[in-house]
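One chain follows as structure tokens, the form predicted alone.
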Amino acid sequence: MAFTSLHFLIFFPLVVLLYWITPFRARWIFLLVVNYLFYLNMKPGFTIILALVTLVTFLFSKLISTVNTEKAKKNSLILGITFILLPLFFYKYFGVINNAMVALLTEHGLTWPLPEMKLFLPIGISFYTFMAVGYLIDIYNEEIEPVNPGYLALFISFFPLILSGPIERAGNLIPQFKEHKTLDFESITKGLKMMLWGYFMKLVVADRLGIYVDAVYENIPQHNGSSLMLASFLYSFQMYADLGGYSLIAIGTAKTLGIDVIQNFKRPFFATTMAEFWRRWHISLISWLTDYIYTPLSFSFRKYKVWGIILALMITFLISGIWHGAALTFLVWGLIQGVLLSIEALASKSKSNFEKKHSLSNKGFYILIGSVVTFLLFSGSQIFSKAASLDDAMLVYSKIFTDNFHLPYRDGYTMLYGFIALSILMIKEFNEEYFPGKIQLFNNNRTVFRWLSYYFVIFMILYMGVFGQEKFIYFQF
């Protein structure tokens, strides 16, 4: 069930009373329980692989903590990460890859035995493998010990979490499901504020700006170069409203059960390199990569210095950029943030000596001029995220470069509730930014201005929210 779904609101609130009255031996029972009933309700026969996953996770790790060799773990560990990705590339990738060849091979005039294929992907499969691969890396690298199948299963099906992350680690969430936690208002008042306002982020931002966004980008050829270009800017709001909002969701629920889960996004608009934005977007799929793939590359690659840093990175966004997606455009997606971040890489050490020879760093210009820049270049690469093929992203490009000198496409109400919801949530994250702790809204200590600030952001989700959409950007990749 989907956070925003009239289920999902029925739901949560008996699974934090029941967790709470339930004795805390059997709380990790009973919220497993509650996972499997959250993802069957979603598509129940994909539960099937999520079982198989969790099983084969438990299977080799137990395999590479007992075996005796470095070599026999190594390959015990390359195995069991071979088997736990295989659902998630058959599901994602296998039909683009067979239909590319039935394609190819037709043009030649070949038959190929399979027909053309499109498969369903299961739901949460690239969070909760990523999660699951993490767990096995942790036991081989000896930072963690393997737990029995309940805690695993617990882990890698966690409910707030398996439908669009945050990618957590096993060492940071295992241990809170085995501690001892009393009922604690003050944890479930932090988690509930946090699903408000990331209920505002998803329907008064995310699915408002949406409706313009799509309307523009499912007309390509029918929209000028100015709609095209409002449209790519708009939609990298909407994609940080919708997983960013989806993200304070998962997490607040997760705080009412008194779980603390990683935070996901800190401020990513305010910026000033590409560098400090992937630092600051999707913090836990970036976390996962650097951790996991990035590090051990440049590590591999430390004789070439700073060409294997820029070689690691390449090959690190670009499997970023597989990950979100099985077509070219997200291939070169990927492709166009590794370039981007080995440019910085390489320029690294001459900014830092023009803007320590000028006195730039804390100058507000620059730090404006950083920004505007860095959400530029993300909001440019995202046209490959959002069009639906190549040939689409590069006619986007050629009208906003070409065709820019008329109005943009208006749409009144739309646009006007979009502006009124991406400045209040853009003022709220200047103030956290350059004003940390001066105006409190939901943290307020005059009851007062605490509650006027619970009903206005309600009063915003009942007037200018968008309902009946449940789903998340996300759930797609």
Second form
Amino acid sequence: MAFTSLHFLIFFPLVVLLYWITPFRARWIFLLVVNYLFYLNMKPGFTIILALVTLVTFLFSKLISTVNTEKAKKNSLILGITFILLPLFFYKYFGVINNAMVALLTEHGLTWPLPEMKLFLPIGISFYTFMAVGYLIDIYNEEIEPVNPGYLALFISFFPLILSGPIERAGNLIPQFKEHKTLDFESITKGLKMMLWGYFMKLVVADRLGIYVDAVYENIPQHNGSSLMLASFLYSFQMYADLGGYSLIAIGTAKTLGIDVIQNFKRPFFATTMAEFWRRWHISLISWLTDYIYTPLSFSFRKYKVWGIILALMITFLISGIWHGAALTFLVWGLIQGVLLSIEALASKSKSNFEKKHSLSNKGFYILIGSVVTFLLFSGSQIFSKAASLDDAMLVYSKIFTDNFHLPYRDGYTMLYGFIALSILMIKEFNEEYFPGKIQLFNNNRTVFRWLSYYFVIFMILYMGVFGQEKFIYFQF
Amino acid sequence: MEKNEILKKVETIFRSVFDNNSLVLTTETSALDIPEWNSLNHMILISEVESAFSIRFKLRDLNMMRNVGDMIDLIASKL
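Next block, the form predicted together with the partner chain, ref. the form predicted alone:
Every component of the complex follows; first up is the chain already shown.
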């Protein structure tokens, strides 16, 4: 069940209530049952894959911690990761590769032994697979001790995170499952506030902007360059409000159960460089990629100095692109991120010297230019993430840069509501970024202001929210 | 080699990598204290330290380095 479904609105308070009245010793078992019921409710058949991935992870974690030699440990790790990744590769990439082979060979009058196929991706597989792989590597690195299969299953299937993350680490989550916690109303209130804001971001901002973005991107040839440029900008905001909103609901849900989950976004559109942007956007994925892919790669390539770093960056972001989807568009998307970050890495020393010489670091206009350029670069790259094919993406670019100026496509209430909602979101984030703690709404000391702000956001959700979608962009990844 | 000597030698490497001759290190200095000490510069630093002391780190060693003090302890254990 999606967080925006009616089922969840009944399921969630019931789970929180039963969780806190369950005796501590039985709480983890209760949560494990809830996790599997939650997943069964989505696509029952795929629960077998979740259970198999958990079993394989458990067996290999035991193997890694029992074998004696370094070589045997490493081989067990490699074999374990391969087995864990098999279902992800099969469901995410096998169908695409197979269909490409069918098309290629048919074109040349040859036959491929398998027919064309469309495989449905088990929901959340990209996320829980990464959590399982992370667990195994942490065991190999002796950062954590193996846990019993029950706690491992609880970690991999934790219902707030299983559909779209944040991609958590065993070292952060499992000790919290074991910790004796008493009912804490402050935790529940904090969680509910996060959820409320998450619902605002998703239902009022993301889904409203999505109506405009989809209307334009579904008919690229019929829209002018201005409409495509506006839709591309709005898509960046939509993506942020979608996954950022989802993450807040997930983190807030976990918080009501007394569990602290990693922050997934930190006001990304106030970043002034691409490197900073990636420290603020989808933090759990990027830190996973940094720890388990970029760091080992850049360590192996360290003798090549800055070029080794660039190679590691390129490979890491290509993998990030492929993780998002089995399509050339995502490969190009990853390549663009790698190239932009590499240019920044090469220019970082000169840029830093230039900033020091002219005392630019704290100047408002310089920060503004940095934020705008970063936003433009990111939105430009996102065209490859949104377009259905490379041809579509190139058509969007050519129209943006070559069309004569015309007023963009207008869609009355959608644009009005979308811009009001987006402005509220951005003003809130501007306040938190540059005046932290100055203006408090959800956390105001005065009860009346606090409750007024809750009611205002609830009113906005009910009045301006888009209902009936029950889809989050990241479910497809 | 005494740990103080290692600290002085490491300080020279830091000054060269971060292009900052006024940089002063203590065992408590961490990436939080030096803005340029990011994941990109970290590997260059590691590579320079390896060359200067003729040692080789393992990937696992990197996870144990929380500050300059940890780095010095690790270098000392490999000399």
